[in-house]
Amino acid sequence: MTARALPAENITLDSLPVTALKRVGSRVAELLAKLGIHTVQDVLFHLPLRYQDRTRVAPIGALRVGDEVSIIVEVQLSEIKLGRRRPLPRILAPTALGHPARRMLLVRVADGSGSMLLRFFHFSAQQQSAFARGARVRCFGEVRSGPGMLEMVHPEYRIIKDAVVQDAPEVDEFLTPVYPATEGVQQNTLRALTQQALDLMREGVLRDELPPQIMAQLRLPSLTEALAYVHRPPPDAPLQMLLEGQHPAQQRLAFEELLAHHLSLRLLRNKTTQQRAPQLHVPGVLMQRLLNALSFTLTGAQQRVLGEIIHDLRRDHPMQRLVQGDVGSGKTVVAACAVLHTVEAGFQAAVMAPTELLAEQHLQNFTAWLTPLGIEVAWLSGKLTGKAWQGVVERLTSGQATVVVGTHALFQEGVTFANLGLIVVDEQHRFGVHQRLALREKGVQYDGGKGRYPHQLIMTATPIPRTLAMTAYADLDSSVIDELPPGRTPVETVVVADTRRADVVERVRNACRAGRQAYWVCTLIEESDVQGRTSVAGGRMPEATEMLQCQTATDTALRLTEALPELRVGLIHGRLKSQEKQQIMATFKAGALDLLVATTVIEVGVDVPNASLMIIENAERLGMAQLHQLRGRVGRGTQSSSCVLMYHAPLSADGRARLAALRETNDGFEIARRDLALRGPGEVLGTRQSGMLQLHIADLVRDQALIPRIEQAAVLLLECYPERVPALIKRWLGDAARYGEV
């Protein structure tokens, strides 16, 4: 499919709408928009995820499990067989009988070197008849191990009707790219559109925004050469190098993409430093009264970070500080000191947390610390309704409420502040930059037409490796609380198979008999167990998944109550009302329960010093950061503590690596480094759904050696070529670039 002719001379591809391509009407354009494709340039920068080699045909006799190959075969036999579906979990099963049997089309094929099976679960009568005995078929798919022989499940195929010379079969001219897709947009469509865009690139204008000085230093291909290569690699291209993202063409594009992200955050930082903020010059009487009342003394790291925060609060532009600290390092009390400094200066402070349970824990802490000082702490969450909601909003608007703790409800429409001076955002990576900036906008006060912005303190217990922080949080100053309070002992972590459940139950019995308390955490049900499940970052999980999780915890609590009749067993999960959860946690903290069975709602914010044993069931289902957070619920007292990671065999390679990391280290920064290497920045930061750091081709682990040159290039562009910066940012970030304009 060739492209339409360009509508005008020297038209730039960034201004040419995608509808200029053949077979792109309004409906297809609407679907492409979901992928961020609006212009022909966007098509070019919608880059392949990986490649398939269809440039040669492989004999069946040479195939190995895991190969993705093209084969040309002859049908020997086709038949329909019945197979039973995997039963749904008990809570979701529509009947006691589960699902009925499903039909499968099995096609046995051969090519002279061997035979294999093609398996289809979805097929039509026409497809079935096409696989007649003797028919020749060209297939492409992944080779799997089947019962008795190798097989391909739902391969791409076409029936060969024309005479094809066996010694010279038809093959593809290039390696086949596999693109990010969406429902309604197939790979063949994306490949055809890309070919049209490449044709137009040779005719039209695609500006290379990198100056000659930078290109000379990089010694990498030009922009058009790089794009042509990554979209259509030749048959002799080094496939492994391409799959690893190490080819010079990919590195050229990765450099530009990381540069665009870095520039966008630099602009955001520059804009912030030009804004006004209240200068909070006070002697710190309230803060000192709190410190005198505490039963502990701040660590040296806490004092250092608090000093950095107070210094920022006294300046005339908004503080934008990220405070990182491992589990239990004491970030919350540092934030409380910053809140008191703000209140003493006559301004309001808002503390936002991503979940009800964590927000409630902050409410308890801030209430306990601030109430003796004569400061009432307000509460605002989505569960408040009617007069209760309206009452809190009115007190915030009038300035009567000086400190408020809440969830994302704090930045909902209708919530206004009289004089917001400080925003504290906990677990920032669960919100995404849009929500953080939305709350910041609520605190803007206008004086003579100029805005005055609140200070912002962002906290996270998920340590971020330096390379990632330099790229993802380049708009923030960073502080690290790298010291744990005295008396805290490292948690011993062991990994055991669930076949040793009886031993683990006995370990719980012994710990509780010794006067200690224990957690037993039930993790999420696997995604494959719930049809249609989707992930929601920072929000409520889908109803069916939440029900399954709670059902699992309920069943586990019943079994443990039967196995440990002498122990007092409690249960907490996400479907309980807030008041019920608070009551259960208060009962456990008071020592009236020995064992608390819980879902992952206890991941953050729960502090019970007497709890010294943590059991995490099906630990292989969780990421390293979440396991580290859960483990942090024990070891908060002076006695030795343990965490048992119980897994269900077989473990995947990634699952084995995650559990090994937890067993080998208690250092949150080392765990974060390994987590980044395994899962990538989008997962570690929780930004896959937030519109930030959606990298197309760059990889922050693989490409970290580029960072110093990227910083140098950013300085050169901003000083000597500022007119090129907006186009470069828009090319790679698209609509996501707008977060810097909030």
Second form
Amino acid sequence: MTARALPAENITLDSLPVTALKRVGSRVAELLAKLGIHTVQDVLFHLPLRYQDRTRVAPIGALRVGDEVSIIVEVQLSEIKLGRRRPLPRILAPTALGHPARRMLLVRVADGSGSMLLRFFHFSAQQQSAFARGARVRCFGEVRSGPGMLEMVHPEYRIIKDAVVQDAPEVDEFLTPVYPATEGVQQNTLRALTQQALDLMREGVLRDELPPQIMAQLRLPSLTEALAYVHRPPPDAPLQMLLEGQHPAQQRLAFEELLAHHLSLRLLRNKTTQQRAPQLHVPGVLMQRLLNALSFTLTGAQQRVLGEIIHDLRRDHPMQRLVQGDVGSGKTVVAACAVLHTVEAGFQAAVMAPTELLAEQHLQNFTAWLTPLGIEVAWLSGKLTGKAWQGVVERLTSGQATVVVGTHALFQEGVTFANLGLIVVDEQHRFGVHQRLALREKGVQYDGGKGRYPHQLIMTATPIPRTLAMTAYADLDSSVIDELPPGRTPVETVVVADTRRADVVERVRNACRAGRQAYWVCTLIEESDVQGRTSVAGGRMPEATEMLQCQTATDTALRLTEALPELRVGLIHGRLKSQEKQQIMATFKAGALDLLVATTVIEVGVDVPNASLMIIENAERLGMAQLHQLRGRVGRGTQSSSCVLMYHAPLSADGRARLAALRETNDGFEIARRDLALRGPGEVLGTRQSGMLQLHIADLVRDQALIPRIEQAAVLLLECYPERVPALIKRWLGDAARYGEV
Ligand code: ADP
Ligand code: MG
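Following the display of the form predicted on its own, present the structure of the form predicted together with ligand ADP.
Everything in the complex follows now, all chains and molecules, and the chain you saw is the first one.
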């Protein structure tokens, strides 16, 4: 099929609307828009998910279960049978006579090398009669094992006229691409469209934006070669390599895609360096007073990272720094130092945490550290009501309050600051770049109209693997606290089935008898969460789920109180008032409770050094990052600590791998790497829904080896070919590219 003539010379494919292609009217165009396809260029960058091989015909005798193949066969017998399928649920059971849902058409076919079965659950009388004995059929489908012989269920098929079979059987010229589709846009349509787009591309209107220096170094195909290849691989293409995304043509595209993401964030960062921020030039007297008052000295890593932060704060453009540090590495005190530096310069600082409980913990720490220095710490949470809320907001607006700790409420409508100099965001790796920007944009309004942006410090305990950092966080500078305070002992982790619950209870008894304290964490996940992945990580959870969680924790606490009458058992969950929660945490911290039964509300930030045993129920249902976070609540003191991950059998392969990783390592970076490999970036980032970082072809785990060259290429492009950058970004990020323009 050839495409319509180009409307004019020199029109590039990115400015040619998809309606320029045959078969695309306004209705199809609308559907294509859902796939992010607006232009002919977008069609070219809509890449196959996988391939089918219809370029050859396989003999039945050589088939293996799982093969997706073409066969050419002769019908031996076709009959209708009543299926022995499981009875349907009553609501789906057919009410009409004849139970049509249970009738099956079985067609026995052979090709000289063997015979097999075609099975159809839906068929018309016409179809049935076409499978007459002796008819020749070409089929394509997946080979499955049936009761007596191999079979294909609902294969694609075509009855062949005798004449054709006499000649060479007709096969496809290329491997068949399978595209991401959407309702109303069939594979056939997508194949026809990509064919037209490829024809247009060959007329030379798609620019290769990679300059010769990069191409020479890469030794990969050109853009047009690569696109032609991945859309229409030749019959001799290495299918396995293609399916794994390792073919040079795919690598060429993956390289360019990762480069485009990296560039868009770099542009964002360049923009930041053009923005103004208050220059905080002070000697650091307040900070020094805090450091003198602490019972410990900062680790080398804390000092280094603090130095990097202070360096940023002294400059006149906004800091955008991500501090990564494993659970317990001491990020809070570093943040407190940054806050004091800001306050000393006469500016306000806001500390935001994602949950009430964590925000409350920060409030306690900051109050304990800052009050002796004569600095009052204000508190703002969504739970504050009328007058209290108004009072805090007024003090922030007037500048009376210099430091405020709180939840997202800090950046709600109606909250303004007199002169906000620093925003600290804790445990925020779940934020995508959009949210980071929104926060910063809001920050600029709180500046008394001077158009200055506040500095921003983002702290996360979930380390971000380098591939991810480069594509999702390259707009931030990054510091790593890669050292734990001295005297910590690694947490020993064991994985046990919940059939051994009684042993686990004994273990708690023994630990508490020996004067130690323990957490018992209950998890409960929404039923829709079939994959066993938590959707309650941090943030808000639906009301009903929260209620169920609390119910489970309450029941567990009751049972444990019965089983362990000599222990003092406490209970904490998300539905308690913050004062109650604080009260319970304080009691536990003071040693007046032995065992604290909790929901995952204690995931982040809670700090009780004497607690050295943690039990996590249904651990297989939580993500690795969350388990690591939870486990980080123990191992904070000097005695050796342990964590018992209890699971409910059977474990999925994925669940087994996750728990094993937790058992094998305490290194948050290693866990994050494995998490990325197991779950993919969308899950790790927690932004799958928001559609961020949807990669067409690149794979952050598979393509790690490309990273150094991508960074080099980005520098070269920005320095020598800046005019090519926007086109590259637009091509790969499409609609999402707008965040590069803020
Ligand atoms: P995280 O990085 O997980 O947020 P925290 O800031 O909560 O860690 O610190 C964990 C605990 O370690 C806190 O009790 C904190 O006071 C303590 N701590 C922080 N830095 C040091 C240090 N350099 N030496 C000893 N203890 C420290
Ligand atoms: Mg913390």
